[in-house]
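Only one chain is included here, represented as C-alpha cells and corresponding to the form predicted alone.
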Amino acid sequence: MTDLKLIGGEDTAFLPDARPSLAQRLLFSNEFGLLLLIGLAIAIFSVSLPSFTSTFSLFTMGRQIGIDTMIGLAMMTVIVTGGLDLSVGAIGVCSAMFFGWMLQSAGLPVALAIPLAIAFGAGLGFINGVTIVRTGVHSFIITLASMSIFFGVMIFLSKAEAFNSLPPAVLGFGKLRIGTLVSSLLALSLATSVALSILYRFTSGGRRMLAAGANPRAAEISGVRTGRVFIACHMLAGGLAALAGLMVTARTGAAVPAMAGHLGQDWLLPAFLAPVLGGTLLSGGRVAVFGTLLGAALVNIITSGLLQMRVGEFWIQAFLGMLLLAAVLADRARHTLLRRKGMI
C-alpha cells in the first residue's frame, strides 16, 4: 500500500509520500558536484592561463585523463568487493613489457599481441584472486606482496631494458585524434566505461559482484559463489590494468619498466583518487563508473593547471594527497548516511 502523509493547514488532505524527482537526484548526486568542480577549475585556469584551453593542451589532458580513468576503473572493480589491489601498477607494467616483447622479440602482429597482453594481465589478477580466496588474507596484504613479486620477476626477465622498436601503429594510435580535440585513448576509456556500466547495471554477473561486495554472507546464502566472484573481479582489474599499460605504451611509443614508477607505485594515487572521488564506496557494494571518469578528469585538470602555473610537483603531490584524504572522509560520511537510511 502506498505510504501517505498529512499535509496542509485547516483543510488537510492525504497525499502519497513525496519522492525525489529525477532532477533532484541528479542535483544532489556526486557526479553533479564533480561536474561543478570541473567547470570551476576550467574557468579559473582559463582566466589565469590563456594557453590552458589551447587545442594541444586539451588534447594532452584528454590523453592523460583516458589513461588515469582506465587505472581508476581497474581499482574500482576490486573496491566494489570491499577489497584493494595495490598491484595494479605492477600488473600494468608487466603486461606492457610482455606486449613489447611479443612485438619486438617474438615478432607477433599487433592485433594478436593486444588480446594476449590483456589476457596476461587478467592471469596475474587471477593469481591475486585465488590467493586471497584460498588463504583468507586481506587483499591489501596479498596485493602488496604480489606488487613486489610481479615487478621483481619482470625486471629479472627483461633485465630492466625497454622495448623501444615497436611498430609505428602503436605510437600512431596514441597520437590519433577523433575530430580535433578527443584523444583515441580517452575514447577507449569512454567505451570501457560504457561497457562496465552495462555490466553492473544490466547483467547478472555485475549484480553478483555488487551483492558480494555489499554483504558477502547474505550473498552466499542467496546462492552467489562469492569466492568465484572475487576472483572474477581481480581478473577484471588485471585486464583493465593491462589495458592501461598498453595505453601508456601507445602514448610513448615504447614499453618501459619505469612507466609506472618503482614497483608501479606511481599509479597508486590516481588508482584510488578517481574511484573514491567518483563515489565508489570503499566498503564495497556500490560502484560509480561515470563518477570515476569525472574524478580522473578533475584530478588531471587541476594537476595540469598547477603545473602550467609552475607550482612545484611536491606541492601538487601534497595537494592530491590531501584531496584523497578528504575523499576518504567523505566516503566514510556517505557510508554512515546510507547505513542510517537503511540503503546498505
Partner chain sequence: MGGHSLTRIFDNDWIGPALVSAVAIAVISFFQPSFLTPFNIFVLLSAISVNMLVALGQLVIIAVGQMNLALGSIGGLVAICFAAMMELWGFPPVLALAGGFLIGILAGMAGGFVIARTGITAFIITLAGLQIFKGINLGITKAQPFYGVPQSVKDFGNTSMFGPIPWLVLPMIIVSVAVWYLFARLRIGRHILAIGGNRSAAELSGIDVNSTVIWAHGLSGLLAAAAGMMLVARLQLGHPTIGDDWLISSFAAPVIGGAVLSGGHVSVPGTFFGVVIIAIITQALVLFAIDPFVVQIVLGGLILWAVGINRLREARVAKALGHST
Contents of the next structure:
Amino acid sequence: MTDLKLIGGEDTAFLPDARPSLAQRLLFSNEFGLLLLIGLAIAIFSVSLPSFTSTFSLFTMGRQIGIDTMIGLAMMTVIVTGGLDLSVGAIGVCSAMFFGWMLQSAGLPVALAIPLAIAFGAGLGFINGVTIVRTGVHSFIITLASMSIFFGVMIFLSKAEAFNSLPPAVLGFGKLRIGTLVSSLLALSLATSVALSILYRFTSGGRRMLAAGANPRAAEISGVRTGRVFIACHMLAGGLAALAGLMVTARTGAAVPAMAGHLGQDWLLPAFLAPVLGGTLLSGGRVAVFGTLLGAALVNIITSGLLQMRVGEFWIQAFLGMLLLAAVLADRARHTLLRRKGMI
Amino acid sequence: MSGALLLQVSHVSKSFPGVRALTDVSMTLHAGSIHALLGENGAGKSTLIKIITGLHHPDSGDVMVNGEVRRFANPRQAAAAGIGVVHQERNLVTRFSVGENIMLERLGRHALSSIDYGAIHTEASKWLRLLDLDVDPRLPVSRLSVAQMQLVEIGKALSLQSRVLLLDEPTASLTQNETRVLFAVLRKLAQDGVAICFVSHKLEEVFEICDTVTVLRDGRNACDSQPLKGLVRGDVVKMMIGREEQIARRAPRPRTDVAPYLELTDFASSAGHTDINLTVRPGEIVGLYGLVGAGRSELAKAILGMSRKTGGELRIAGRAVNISSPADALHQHGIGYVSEDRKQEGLILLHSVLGNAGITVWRKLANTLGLLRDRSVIDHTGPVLKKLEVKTPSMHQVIGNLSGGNQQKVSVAKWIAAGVKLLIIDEPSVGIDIKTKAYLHDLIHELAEQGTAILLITSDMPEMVDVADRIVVMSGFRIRGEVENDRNYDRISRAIMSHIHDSAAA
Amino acid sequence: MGGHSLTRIFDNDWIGPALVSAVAIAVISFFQPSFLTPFNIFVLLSAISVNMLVALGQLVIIAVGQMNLALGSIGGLVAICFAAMMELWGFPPVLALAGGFLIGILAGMAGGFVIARTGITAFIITLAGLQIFKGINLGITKAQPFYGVPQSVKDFGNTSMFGPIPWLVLPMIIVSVAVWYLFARLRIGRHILAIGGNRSAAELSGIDVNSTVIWAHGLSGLLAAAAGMMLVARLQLGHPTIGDDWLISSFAAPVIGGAVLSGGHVSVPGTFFGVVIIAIITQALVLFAIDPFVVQIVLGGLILWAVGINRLREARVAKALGHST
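Form predicted alone already given; the form predicted in complex with its partner chain follows:
All chains and molecules follow, beginning with the one already shown.
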C-alpha cells in the first residue's frame, strides 16, 4: 500500500524510509515473543516431566487456558478505554450464581439461561459504564465500589450457598473434548477471540472503541459519541465476565459463591496478566486479542509445569506477581528499543 | 550597554522522531540586555528554551553558562546555575498559597524540616512587591486571575536569584496595564545585570522593550543575536517568514449573498459567551480574531454542542437547531472542527494515518452489520490525502511519526473526506512549516470556492489578512466588531486593534 | 476575608462525616442501648484504631495521586513476620516490632522505586506487589497461623488504658497527629501534595519527584506494617489472612473524608470520621444481627456516595471561584 508515497518535497528526508517489512514486524511483535517463550516452556517441562505432555495434562491445561483467556478478554475490553474494571470477578460470580438460580430454582432450560446470564453480566457492566461516564470519576474507584456492592448483594441473596445440582448438560459441556485434546472451553475462548478480532479490526463500532480509548477528546470532536462507546465497552466486559463465570461453572458443575475468592479478587491477576503479557496498552487505544490468548497460555503452562514439579503452590502466587512485573518491564524496554529504531 | 556574556548557545541541533526541530542554532545572552527570541509557531523557540533548561538534550552543539560548557540533566540543575524560566503552561499548584508556590522547592532544608510559613510568606511578599502585585501571599493561587498567576510565576523565577531569565510568551494573557508593569520590572532587572530572553508574538512589544534579537525560521537561525537598533518591523517579519509580509497577495473575493449556512443570533453559552451575532455563508471565509482567552475556540466548541446553549438562537441553513454533541454536529449538520490543539484534540497520535483520516466516515461506510473494510475507507479518504499531498510511507504509518505539517493536513483531510458544509479551522498554522502553511491557505480558498462555509480562527494577523473575506473581532466572550478585509494590512490591523482596545476601555 | 472563608471550605472536609458519625451514634444507641456499653465502646475503638492506620496508609498514596493495592498484603506479610520473629526466633517484641517496620518500609519503597523509575502506572505495579507479598506470606506460613505471641503483646491489643479506652488508641493518636503534621507543616508532606496537585509544576520547580514518590510509598508501607502488627496484638496470633480485606475500606475512609482521588488534597480528620462511620455501621450490623455481608454493600455504597458529594463540592468551589474573579 505505497500508493501514497509522494516524492515531491525535500522534507520527505525527515520520514523513515518505509515501514518495516512484514517479517520484521512479526519478529518484533509481542505474539512472536510469547510463542517463543511458550515453545521454550513446553520444551523444558516435557523433557523434565514425562507426564507433562500426557493427554490429560494437556486437556486440563487447555481448559484452564480457555477460562483465563476469557477473564483476560473481559478486562481487555475495558483496558481499551484507558480504564479498568475491578469488578470483573464479582460480575463473573454474580452471573454464574444467577445462572445457577435460573437452572436450579427457577427451572429454566439451559439454552435460555445462558443468554440471560450473559445479558445479566452485560447489565452489571452497563451499571458500571453509566456511573463512570455520568460522574466522570475514574473507573478504578467506581468499580472498586461496585465490586463490593455486586458481591455483597449476591452473598446476601444467595446466603452464600452454592447451586450444585445443575443439569448434567452443564458439567457435560465442561468435560467435552474436541478431538482428544482440545477442551470445549478452550474452543469457546478461541471463537470469542476471533469474534473480538473482527470487532476491533473490521467494524465501525470496534474502531470507535479504539479511537475513543486512545484519545477521547479527539474522538469526541471527530464525531464519536465517546460516552456511549465507553458504556458499550463496559457492557462487553460484563458479558465476557459472565461467560467466564459460566465456563467456571461448567468446569466444576456447580455455581459456587467463592469461585473467584473474596469479592471476586482472585480473578484480578489473570485478568490483567494475560492482556498485559499480550501487549494490550494500559493507557488505552490498542488491543492484542490473540496476544491475550497467548499470554494466558504462557501463564498456565508455566504454572502447571511448576505445580507438577512440586513447587509449593503458595510460591506460585508470588511467582505470578513477579511475572506481571516482568511483563510490564519487558514491554517498557521493548517500546524504548523499537522507538529508538524508529519502528513505531 | 551589553555586559558580561552570561549564556551562549552555540551550533545546537536537535531531532525528534520524524522531525528535525533545530539545526545549527546559536544565541548569546548578555547581562543587562533584554533579548527577543522570535519565530513563527513551530520555528523551534520552545525547543531551544527546553534545551537551555535541560528538559531536552541537544544532539550536537553546546550550551555555555559563564563561558563553561554545561549539560543540565534537568531544570533543577539549570535553576541552580541561575537560569530561571517561565513556561507557557501554568505551572502552579493551585491549592497552595501564593507564597508556598513561590518558595515551593525551598520550603525547608531537608525533607523532614518543619515549614516556617511566616518566613515563607514574608520572603514571598518581597518578590510580590517587586512585581507591584498586590495580593496576600497567604491566598491560595486558585483565587487569582490568570494574569496574577502569570506574575506569580515570574516572581517565582526571580526569587531563585536567576541571572538568566527566560520568558515564554509572558504577555499572552496580560492586559496592557499588566504588561506595562511587567516591562517596568524587566527593565529594572536588566539594570541589575540580569540577562532576559523574551519570547513573544507581539512585535510592538519586542520593539518597545528589547535591544537584541534572535530569529528562528524552520529550526535555523534567520539571525543570531543581532542588535535590534536599525531594524524595522518589516525586516524582522521578513526574517521570520522568509519573505515580505504578504499584503494583498490574493485579490479580495466578491461578497456572496446566498443565505447563511450558520447563523448565530444573540447566542449565549454556558462557556460564558453573550450576545454573539455571527453569520457564515456557503463559500465565505469568515475570520474570527481575538487575543488568547477571548473565547474563540470556546465559541467553536459551543457551536459543536460541547457547551450548552443558554440563550439566543443557532440556525443551520435557516433552521433553528439544538446541537447536543460533536457527533450531532457532524452527522446531522455537516459541521467539522480542526482544533488548534492537534495532539490533544485533533489527532489520535497512537493510530495510523488511515485510522485518523477515516474516523469521520466510519459510520457512513459501515454496512448494516457494522462491518467496515479498510479498502472502502482507503477508497474514500485516499483521494483527499493524495490531493493534500500528505507525505507518508504508507496509510498504516503511525501518525505521531509524521511531520507537523503532514499531521495538520490529515487533520484537515478527515473533514474534507466527510464532506462537511461548515468547517471551523482553529489556528491552522500552529507548528507547521511555511510551505504547508501557504498550501493550507490555498486549500481554504479552494474549499470556499467549492461552496464550503469557513470560519477561520487565528491569532496570526498576516494569515488573517491574507485568507479571510471579513474579520469578526472578539474579546471577553463577545463580538466587538467587524472589519471588511481589503487586504490592506496596516488599515486592518489598526481597525482590529481599535475594536479590541475599545472593548478593554469600555 | 475571602481568603479565610475559602480556607474554611477546604478545611471543612471533616464536618460532614463528623455530623454523620454523631447522628449515627445517636440513632443506633436509641434503638440499641447496648451500643454504648463500655465493652462495645472498647471493641469499637480497637477497630477504629487499626482501620485508621490502614486508611492513612492509603491516604499517603492518594495524596501523591496514585493508588496502592499492595497495602493489605504488606500489612499481612509484616504481621506474620512479626509473629514469626517472636515465635520462631524468640525475638523480644521491641526487636520484632523494629523488624516489622523495616520490612514494611522496604516493601513499600520497592514498589515506589519501580513506579518512579519506570513510570508504569501504580495500579499495575502494586497489583504485582499484592501477589508477590501475599505469595511470600503463604509460602512462609503454608496458610497456618503463628500462635506464639508473647503475653505483653496480647495485653497491648486487648486491655484498656483507662475506662473503655484500649491501648491500641495510643499509636493511632500519635500516628494521626504525625501524618496531619506531615501534610500541614513538613517539607516532604507539602511536596507529596504538590506532586499530586500538579506534577509538572512540581517537577519544573525542582522538586525531586522520584524520591518523593518512593518515600511516600515507604511511608505507606510503614503505616501498613503498624496496622498489621496492631492486628496481631488484637487477634493474639499472626494469621495469614490479615490484610486480605483492607482494600475497600482503605479507599472508602479517605474518600469519605474528602480526599481528591487525583491527588493533591487529603484530610486526616476527615479520614478519621470516615473510619468512624465505617466502624459504627459494621458494629450496628452485628448488634442488629444483620447478615455481615451487607457491610460490603454498605461500603461500596458509601464510596459512591462520598465520590458524589466530593464532586458536588468541587463544582461548587469552582463556581464560587469563577464568580469572585
